[in-house]
Each structure stands twice: as C-alpha cells, then as structure tokens.
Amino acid sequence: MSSEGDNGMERLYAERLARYTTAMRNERPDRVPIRPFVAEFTARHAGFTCQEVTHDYDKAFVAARRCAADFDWDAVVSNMVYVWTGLTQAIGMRYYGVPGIDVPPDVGFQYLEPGEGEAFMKADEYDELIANPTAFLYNVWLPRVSSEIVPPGAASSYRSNLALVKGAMAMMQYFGAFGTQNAQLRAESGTVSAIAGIFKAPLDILADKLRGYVGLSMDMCEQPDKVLEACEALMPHLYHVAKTTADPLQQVPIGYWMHRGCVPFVSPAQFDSHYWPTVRPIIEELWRHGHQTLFYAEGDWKHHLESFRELPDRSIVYHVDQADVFDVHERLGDKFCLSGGIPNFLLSHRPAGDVREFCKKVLDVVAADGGYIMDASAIMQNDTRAENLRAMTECTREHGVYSGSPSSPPPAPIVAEGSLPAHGGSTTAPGQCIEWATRAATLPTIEGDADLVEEVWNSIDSLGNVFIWQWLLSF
C-alpha cells in the first residue's frame, strides 16, 4: 500500500475511533457507530465452516477482517469465535463440544453443562476455594476439567506433562496473535478493535465453571453464606484479570459477559445479596482507573436496571439483548451509552425491509441524542442472513447521521487510587501463584542484587497465574 493509502487508512481509523469513543461516553458523534458482534457469521461470509474458524484461529482472523472490510463497519471484535478449540483440545477440556468431533462441522462449538453430581467443584470444597482460589484451580479444578492432566499425588504421566506444556505454549501463541490481528484490521480497513480485556461476575464463575447451575442453585438454599464468602474471595482475582487485560490507553471497554445473575436464574433477593455486591465494587474500581466496562447483558436484565443506575455516569456501556431496547433507553439512556437491541430473529428470519424498519425506529428514538451503538441483540452466528446485516448497516449509514456533531478525540487516560480489598481473604495475592516470601525462604542468602531476583521471580510466577485464570474466564 502507498504512503498516501496508509495515511488515508489512518485517518479513517482515527475517525472511527473518535466516533466509537464519543458514543460510549454517551455523547453525540458525527454519526451512529456500527459495531456488530459477528461470530460464526464471519465463517459463512468468508466461505469457511464453523469447524474451520473454531479449530483454526488464522481462518477466524481472516474471516473477521474480511467482514470488517466488506461491510465497512466502525469496530469489530478481533475474533468473536473466541474459544479456539485447538487450544482446548491441547489439554482435553471436557466441557466443550468441538465442531467436527462432538457436533457436526457446521455447528458452532457447544458448552456442555455438567450433570447433577458431576460438577467440577463439590459442595464441600468451598473452604479450599476460599483459602486460595489459584491453588484450588490448579490442584482440583484443572485435573477435573481436563482429560489429560492428573491431580497432585497421582502418578505423573507423559500425556499430563505434555498437555500442560502444549496448553501453555498454545495460549501464548494465540494471545500473541491478537496484536497482529488488531494491527491488520487497522491497516487494511481502518477498523477499531471493539473491546479489550475480560471480566465475569464471581457468581457466574461459580455457576458456569465450578458448581454448575444446578449445584449453585442448591448451595444458595443450603449454604448461602459459603457462596457469598467464595464470591468475595474471587473478587480481587477477577478484578486483577480485568484490569491487567484492559486497554492501557483506556479507549475501548472491558468485555463483561453476563450469564446467570439475572431473574429467573437467581431470585431478586439473591441478586441483591450475592450477585450485585460482588460486582458493583469491581466495576467502580475499574472506572476509578479510567476503564469502562461493556455490560453484555445476555438474556433479559430488566429487573435489575435500577441497580445498574447506582454506577457512576458513563462508567459502563450497556448492551441490550432480550429486553425491550426502548424501555432500557427510558431507564438507562440518560446515564450510559446503549448498544444492540436489534432482535436476532429479524436478522435471521425476516425480510430485509423489516430489518430496516426496526433499525430506523431505534435510530429515531434510542439514538436520537447520541449514546447508541448499532448492533444485534446477541452474538451473530451462522444463521444470520447477509442481506439483513447489510440492511442494518445501510440503514444506520443513511439515518444515523447527526448534524453539527463532530466526534471528539478519545479521552486522555486517568488513574485514581482505589479501595478494592487486595486479597479477599485468600492466602495468595491476585496475579501470583507462589509469593516471593515463600520462595525466598527456600533459598540461601542472595548475593548481589536481591531486588532483581525478586522482580524476575514475580514476573515469571505471574505467567502461571495468567495461564490458569485465563482458562477459567476465557476458555
């Protein structure tokens, strides 16, 4: 590409980034940004199967870039088919149905809920989790979710050792590739990478990956105090992951994938007693450090909108899934930017004219004063019709223009001191596996630069922490 072409693409990228960040601050950009969360749809558009983009992340990256360029969107997720099943197969993850292995090759990967009595954490193991969440994940959880890795005390095996090495190196390879992918999106189509970092609620972690939904439901009746204590123990670790994986420039939000914390999965009383008290402080702490959080509210969270209003203005972007986007606009639109709300069934099963009609209404009402990002209600899989997605895009380009409202540059980063507890009662700090004091007690007197030895130990030890917590949250 010529220098003139490079400069033109950089200008386009800057325009799109300013448009996106202005809307997320609940202000009026030059026009409504378009940020579709397209997953397996990208495979269909690029001529790949679900198996190909799930099992080969290079093809998933190509598909995402092709969609971004062909549809001329403002922002996309670098790879919305985020679970790379090549990686999960490296350690034999038991809770995924892999396209071409467990499900047909043109079906997206499936999460396999553990059956009653088969949860990866038992009802009497809360104290062990609370005492040291990181050690529990390595010693108890990982051997149970893996078909290859053996627990401590069991005879070591070639397959177990190999799985740990392959899993760690594959994760490093995959995460490292995202930098190149984001740079290619920027250079090839001027497209912004829509999110950075990951956060999940403590109660969702228990329901999704540890106790299972049935197990957690029983625990909420039989030992609710232990559940709350576990949520509190998880809080600083989940905050640490969110903050350390966030955009260092504080421009794009942290992805918060909301699963089972809403009615009817939990009761309103349980939301008030367990879910919200262990989420709200983390979101507020992230905002104190200049990081917005994207509330990707899967399902219908209408019963909890008043709780979300307790958060500082502009601290979140609220994504509307099954709730009525017009009702959410009435109840939250004065405080936060909204995104989504275009029903997936329209994009998959209705004529393009119906899509345009609904999008026009959303643009006229929800987006009238700014603070709205165009997207479907939920992540788009391979049943989304290309002509309908194009209709949504074209309608937004035509009717989502604000007169006299230039987009402003992204805000300058801010950092403020916070107050989230450092340990949450566990014996090891977030970000570490074995603290330096424990290691130092086994060493002879250090000669030379003792601080250097400690610094390097902590740096390498933190990689072990990244490995296990990313397995828990991302895969």
The other form holds:
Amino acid sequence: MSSEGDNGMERLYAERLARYTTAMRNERPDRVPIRPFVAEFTARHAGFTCQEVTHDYDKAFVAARRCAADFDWDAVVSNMVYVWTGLTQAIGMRYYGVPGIDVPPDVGFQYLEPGEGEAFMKADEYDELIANPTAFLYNVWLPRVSSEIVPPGAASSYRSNLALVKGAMAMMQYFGAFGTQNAQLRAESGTVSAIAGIFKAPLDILADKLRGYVGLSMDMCEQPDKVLEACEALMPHLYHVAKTTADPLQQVPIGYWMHRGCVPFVSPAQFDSHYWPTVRPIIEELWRHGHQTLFYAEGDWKHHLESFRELPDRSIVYHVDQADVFDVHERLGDKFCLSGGIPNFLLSHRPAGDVREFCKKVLDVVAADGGYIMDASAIMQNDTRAENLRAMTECTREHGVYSGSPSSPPPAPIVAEGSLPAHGGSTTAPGQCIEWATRAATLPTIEGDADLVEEVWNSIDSLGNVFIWQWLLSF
Amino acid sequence: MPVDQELFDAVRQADRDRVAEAVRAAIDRGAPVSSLLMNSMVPAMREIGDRFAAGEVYIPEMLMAARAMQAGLDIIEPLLGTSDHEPIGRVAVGTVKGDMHDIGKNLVVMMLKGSGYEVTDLGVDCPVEKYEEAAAGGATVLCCSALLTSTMTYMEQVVGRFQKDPAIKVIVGGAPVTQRFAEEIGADGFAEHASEAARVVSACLAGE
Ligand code: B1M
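Can you return the structure of this protein in the form predicted in complex with the partner chain rather than the form predicted alone?
The complete assembly is shown below, putting the previous chain first.
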C-alpha cells in the first residue's frame, strides 16, 4: 500500500535517522540534528492540560506527535510526560503528585521524595536488599509505596489482589502502546524516537526510591561498606534492565538519568569509591554490546568529566544541563557527542533574539566539527515559550548546516562478553523472580519436553521481574 | 567569653554526641548559653559554610554538621528563652509555591541558624500568605528559594507583596536564579550559595 507520500516520509525518516546517529557517533552529519526533550510543553502546544496528558496517554502521544510535526524536529522522546496515572492509580502509588488530584490540573506530575523518617527503605534493611533485590522490592518496597498492596504475611485483600492485577495489565497496555506511537511518529512526520531503554546509577536508585537523599547521605558516613555492597548487588539488575530495554537495532541510545551522583551531592571521594565504580562497568558492557548510553547529566558534573573520559570513544552521548556547554565541549568534545546546553531560563523567560544569539554561539563553537545535538539544558515544561523553541529550531536550520559530504558513522563495536559480575552479591539472577530450578523442584518428573516447560516458565517469570524493576526505574 | 575549643571542634567535625557533651559540660561550668552559641557554634558553622561555598566540603558533610549543631541547639534553645539572649535577626525561609525542591533551601536554613539567626522554616510550596504570616510573626527578612524555571517567576509576587513595606526585605536564590533576575523582579538581594545567604541577610539587616 505504499504511496508517494509514504515513501517520502520513509525517506525523510531515513535521512533524519542518519543525521541523528551520525552526530551521536561524534561524526559530522549533513546538519545539526534537533532533538528537544519537550515534556509538558507538548500539552500546551496541543491544547491539553497537564492533567489530560498525564491521565490519558493517547493525548500525551498526540501532543508529542503534534510537536514533532509542527516544529519539524529530527527526533523526540515519544512521551516525555512518562507518568500515566492509569498505572499509578492502579496500584495507588504514593510518591506522585498527580495533576488534577494532588496538584492543579495545569501543573506537571511530580515525584515527591519522602522525608528522612518516611523513607521507603530503612537504614537497617541493607542486608535484605543485598540478599535478593527483586524479592526485597516485592516484599518490602512495593507494599510501602502502594496504598493498596499488602506485604507478605498480612491478610491478603481484595484491593491488594486487584491492584497487582490492574497494575500489571496497565503496564503491559502502556508499554505496548509505545510501539504504535513510534510507528506513527515515523509514518506521520518522519520523526525518530530519540531514546530506547532506561538506566539509573545504583547510588541514585538508593537515594531516589529507597533511602532518600538525606538518609543515604547519612548511610554514606555511617555504613559506607553496606552502601557499596548494595550498589554492587543492584548492578547486574540495572544492567539487565538497560540491556533488555535498549534498541535492538542499536541505533538510538539508552536514557541514563543522572540525578545526585555529582559533587556537591557526594564528595569526590564518594564519587570515586561508590558512584563511578558501580556505573562505569555497566556503560562499558552496554557498549561492548553495541549500545550507546545518553548521559542526561542533570545539574553540573564539571568535577567528573575526567572520569567520563575513561569510557571508550563514542560510547556515550553527553547531555549538558547547568554546566558551561563550551567548557564541556573543550573537555569531552573529542571523545563524545554532546547535546543540550541551551538554558531553560532563556527559553522560558527571555526574548527570541537572546535565544538565537546563544544558539548561534553554540552552533559556531560546540557544533563546529559535528558531534552536537540541539536541545535545551533540561526537559521543557509548560513554561517554555513556543516562539523561543521556534527560534532555536530556525537558528539551527540556518547556522547548523555543514559543508562537504557527511561522514558515515563507524560500525558498532564487536560484541564480546565483559567482566560484569552475573549476580552481584545476590542470590537471584537478574531478569528472574523465581528461578526454574526452584520451580522444577516442586514439579513431578517431567515426562514431556522439559526444555519447553522451562522456557515458558522463564519467559513468564521474567514478566514479574519487568514489572517491579520498571516501577523502580521508570515510574 | 572566648571560644569553647572543644565545642567549636565538635561542630566542625560534625560529631553529634561530642557537641551535646561539650554543651552540657560548658553549661555545668556555668558558661552563658548565648555565648556558647555565638562564640563557638556559629563560627564553626560559618567555617563549614564557607568551605562549602569554596567547594572544599560537600552536602553530606553540611548535613552532618548541621545535625551536630542541632544536637547542641536542642539543649541550648530552651535555655536561651529564659536568658536575655536576643537573636541577631529573625528570618523566614521557604521554597515558593509550586516548587517542592528543598535540599538547597534546607542548607540555607542551616547556614542561617548556624549564623545565629532565629529562623522559621516555611517548608516548600509556599504561597505569598505563608510569607505574610512569617512577617506578621516577626521575621524581617524573607528568603525565597526556587529550582524550576516555571516557579521562579512566583518570587516576583512575594517581592511585590512587600515592596511597599520598607521593614521587610525579600531575598532570593536557587539554581536558575541570577543576580540579574533578582534585580529585574526588584528583590532586595540575591545569594548564590547558602553561606552567602547569611551574608546577604546580614547586609539587609544592616540596611545596606
Ligand atoms: C535567599 O534565599 C536563597 C538563597 C540561596 C539559595 C536559596 C534561597 N535556595 C537555594 N540557594 C542556594 O543555596 C544552595 C546551596 O548552596 C543552592 O541550592 P540549590 O537548590 O540550587 O542546590 C541544591 C543544594 C542541590 N540541588 C538540588 O537539590 C536539585 C537537584 C535536582 C537533581 C533535582 C532534584 C533533587 C529533585 N527534583 Co527536580 N531536580 C532538579 C535538579 C537537577 C540538578 N542536579 O540541579 C531539577 C531542578 N528538577 C527539575 C524538574 C523538571 C523536576 N524536579 C522535580 C522533582 C524532584 C525530586 C523530588 C525528585 C528531587 C527534589 C528532592 C528535594 N527534596 O529537594 C519535579 C518538580 C517538583 C516540584 N514541583 O518542585 C520535576 C518537574 C520532575 C518531575 N516531573 O517529577 C528540572 C528543572 C527544569 C526546569 N525547566 O527548570 C531540574 C533542573 C532537573 C532537570 N535537569 O531536568 C543554591 O542555589
């Protein structure tokens, strides 16, 4: 059923994909790709409230597609307003402020970090986490973050059972919808879905979702060895999530959301002892498998750029938030592609002329030899001015064109097994909840095809694993 | 009274138990509580704040030091009320409406307490009315924190509310806030760091 229009869109998509991936490999495409991480801005542009796009992901998808088409961008995140309240309501997730319920309808959803005393994991629970992170998340963490789900040992309840069933089905439904969304982006406007998969650092996970930042800071002083052990126990699981959610075609990078692993949230010594040693092997292993990681470096990581230089050339795309994009370019530009660095303050509160002027400078200096992607510093909420995004886009079209023929991206690295420990200190393999051996021990001797039974068990069991780790990382 | 070296060191080294012990020992010796605060704890905290601003210590150390200081304040504060101690100023600190970020705001609270001010922590998501209440309660300097480009503009409303009241100063800070922005909205001051906030408050109170 291919028509002229379809072919045109496919050509456009291929052109954009080549532009985007060439830049990400730190090479020079035909022109600077534009890949704005627009979040609640999409809602405003499409005429929806924040409540509408958070409660109805179809509207969020429409809004993202509308932006991609209207601004003619090369790549966008298929839904940067990633929290769908159908899912969070299904299990009564406590840690979100929901537009229209907890916050006004036109304010974006918000993650609410509990105070020190109310942390979802207690200071003396490290051993339980380390022994079996997946079981800990199900048995201890989930009942604390959910208003519905009861812990093992408590009387089971109608609401608890319902919450688990609805939550799991809602997650499947939501994830399934992304496939259609990406295909529609491609077919309607030739736009590339900018990232695939998710990674967060073990230390950030401990702070964000388990101990809270203040609690973790205290633990780092009072029981640093336990914290390190926990980070190591989380590593294989977080690697597994990143690897299994990554782009199988190895074209677009894994999103790595970097919250509080830099100075001054940690000391340089803590970065060296805890943060970096439990991140670096994962990034290297992903690269060995051909996957780039997008370092979404929130805040200013200027103290750590030398550490990032330890990574193989081109293995990451480095996104600049509050750091000085010119300085980062000088210090990392020879090794990695950079993105972002256009201050949100300019985009939200200054005239379009100021935006143009800044973008032009970035294009002239940072993008000069390729390896740069145009974007704001941080995700764009509904305070971003449309005319300023237009100025950023037009300026890039005008001044971001390279002369000469584009360079072609080098091939992905050769796949080789790395040195990542398979289980960390924990007893259960990443990706599983109840391993086949445990299950098999409860069954009579299998007379039929035992491999088939094992295969089906493992594949269904892994869904239980996806469910809990996605809660921890993505929502 | 001179510096109580043991107390000064205990705060500086963020040793909660030692701070409490040093305070109790000093009180038993008959040391005036207000002087323990102003001559020993405040200088120790100021030193830590300055080292934080200079990039020599980090948030975890600040949190530990503030906790140690608090252990001393818990003993001292009830006694201050019965002595003739007058705080060097009354300040209120809050993150503005719509904004839930409080790590930076909490550091500002710590540094102001550590500088000897009486500080009311207004928490996060503060509408103008919260600042009004604080002013009615005696605070003369109001500190606004914001971390989002979408909420920083709310500071203008707080500034506007007190513009005609020369007795109340409004100063602002937080990652996206700049000196230029502070001037544009007519704030009485801007501080880039928590320790600088203490200096800006002091300048405000001195009428500078
Ligand atoms: C006189 O008065 C004064 C004087 C000086 C003052 C002062 C007041 N206040 C501060 N100072 C000064 O003193 C302090 C010490 O020197 C300094 O304080 P700061 O506060 O600047 O610095 C702190 C010590 C450390 N800095 C911080 O604590 C902020 C760190 C980052 C990672 C951050 C965090 C931690 C959080 N966040 Co949020 N968060 C980010 C931040 C990115 C980053 N790395 O900077 C930022 C600010 N967040 C952002 C966003 C988008 C959001 N966050 C949100 C939520 C959260 C968490 C809950 C997860 C958590 C807050 C936890 C907490 N209890 O505070 C949401 C909004 C919630 C809300 N309504 O406020 C949410 C919308 C995300 C969501 N959808 O859930 C981005 C803002 C983008 C923008 N356009 O402005 C962001 C830049 C991250 C990013 N790159 O996308 C000085 O500025």
